[in-house]
Amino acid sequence: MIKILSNIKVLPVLEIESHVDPEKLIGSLIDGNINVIEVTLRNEMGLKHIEQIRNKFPEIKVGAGTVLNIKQLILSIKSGAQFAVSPGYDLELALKAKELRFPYLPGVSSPSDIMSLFKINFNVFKFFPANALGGISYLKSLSGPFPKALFCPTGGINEMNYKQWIAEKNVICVGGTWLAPKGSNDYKEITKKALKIN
């Protein structure tokens, strides 16, 4: 994971709606200079969306984003996702993907996750919820007992907060939903809003 995710700055979350059409706002994104995106399986379409970009921007890495058990992970990797994402961490998915030799980001929200996660050689994280769970203060008490860890919050970061995420030096990137809101299909301000990212 850390080769993916250590040349990007903001990893988007994208949530990809019915009435939303997933060429034109991957095309946004990339115009934006995004090479690296989520999509999650929170809808039934998201497989198929992950097939569609893939063949569609051979250009872009594609993850699958709220995988929560073993059959989503097999099912994402069969549409071509490139790395999967959860919210949280179950054992048995984070030893499949291990198996697999699958690039995954396990999700984490406290201590005895990322114990249990170091167990099994794993010291990339989503770090989720990240605001709820106590914010920036948090993740800083997290470098103290884990200097090796990483983390990508996601969870109420925004264009107004993001920097502040990154100055962090156990962060290697953020995840966040601002740059292509769920359902919005403003193309030109998705690629407006990915070019100021600094």
Ligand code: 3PG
Second form
Amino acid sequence: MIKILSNIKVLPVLEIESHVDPEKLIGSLIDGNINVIEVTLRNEMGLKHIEQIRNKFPEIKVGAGTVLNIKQLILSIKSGAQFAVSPGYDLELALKAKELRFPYLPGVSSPSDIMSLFKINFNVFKFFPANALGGISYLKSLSGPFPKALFCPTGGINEMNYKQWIAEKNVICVGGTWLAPKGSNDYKEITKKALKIN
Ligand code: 3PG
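Alternative state: the form predicted together with 3-phosphoglyceric acid (3PG), after the form predicted on its own:
Up next: the whole complex, starting with the chain shown before.
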């Protein structure tokens, strides 16, 4: 997972609704120099979209997001997803991803979650919901007991605050929907926002 996230600053989290053209959406992100995306399984089209994007845009890495159980993990892999992300921690799911040697970003929200996942050799986590949990000060507190943990904070991150998060030494990249909010089909605006990331 480190390899996939270490070269990016922002991981766009997408929920592609039916009135949004997935090809235009992904094209607009690619035009904005985005090369890794997370497509959430929050609607029944998620897996189809992953398959479609993989076929049409070999240049972009596609992960499945909001993966809540082993069934969704397996279906994501079958659809061509190159990694999977969960909002939280589930031991069986994390162990299954390990067993399959599939790049997986489990979610954590507490020291206990981190300790459980350390035990099975995970050290890169989605930190969710980042702002609601306590923001940067909470994340800073985690670096004391867990100096080896790296985080992709997500939840409440936007163009105003992402740079502060990225500046933290235990942040590998940040995730969020702000580049392409749910339902957004203003493709030019999406490219414009993506090009602003620096
Ligand atoms: C996620 O699942 O990663 C979040 O819904 C993203 O949160 P955001 O909408 O606050 O960026």
